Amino acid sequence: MPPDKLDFAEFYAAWFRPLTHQLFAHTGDLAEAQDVVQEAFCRAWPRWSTLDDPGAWVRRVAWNLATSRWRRARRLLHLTRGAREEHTPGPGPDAVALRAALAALPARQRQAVVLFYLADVPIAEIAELTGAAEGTVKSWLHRGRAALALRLADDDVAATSEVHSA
């Protein structure tokens, strides 16, 4: 039985926020995360009756859109080097440290860590989403955890040293 339009509204209500949080952790930009998730839902709407696993489909489309936008933004940044920067107030120190630590990870490790720990996506689904073997995803998670632990512990030690020396 194909899903009806009411199912889509319920699906949207249940999935928009968690997907936005995942993509925000990946991109570091809430507006960008909301945009790619919204676009993914817009692309799912005409295909709604044919989607076997709409959650996985929308997640994959949103991640692909975020990656494409990041590449375009990187090219634009390269072309407009030297343009005026805008400064806005930043998030708290813990969020900054976590985002910096996540940003230091290779893209696939970051994606695996965000999906597994922030979105509670099973390893098998991450493997399907990324096109990698489950063992590879486990390796990304292991390496990502180790790198985050090291980086966040170093930040903690540095912050403690600054407090004691002040």
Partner chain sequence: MREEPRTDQVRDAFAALTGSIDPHLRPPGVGSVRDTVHRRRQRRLIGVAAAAVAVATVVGLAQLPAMEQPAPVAAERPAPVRTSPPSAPQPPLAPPTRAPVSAGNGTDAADGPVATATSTPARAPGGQASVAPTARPPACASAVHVSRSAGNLVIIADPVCAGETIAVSWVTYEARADGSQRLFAHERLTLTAARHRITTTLRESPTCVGAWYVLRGDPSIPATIGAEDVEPFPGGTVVASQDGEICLS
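Now the other one: the form predicted together with the partner chain, given that the block above is the form predicted on its own.
We keep it simple here and write out only the one chain, dropping partners and molecules.
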């Protein structure tokens, strides 16, 4: 039986936040993350009765939109550099450190890490989403986790040093 509009509301309530978390972790821009997630839901609405796995579908579309926008933004970067207002909230030091660490990762590696840690997406599905082999995804996760842990540990040390020297 196709799901009705009430199901869509429940689906929206259950998926909007986690998807926005993932996209924010990936893009570092909360407004952008909310935009692409909302757009993905808008595209799901007309197809709602035909979607077998709406969660996976919306996640895929949101990520695709984010990637597409990122490509466009990269092309226009020289025009908009420094002109964009940052609307991201003021996160705590851990969040700042993580965002900095994530930003240092290559895009697809970052995507794999975010999907794995924030969305609990299985490795096989990450491989399918990114078009990479499962072994490659495992390698990305291993290197990404190591890089994040190192970066986070460095920041802890730096923070401690600052406290000691203050």
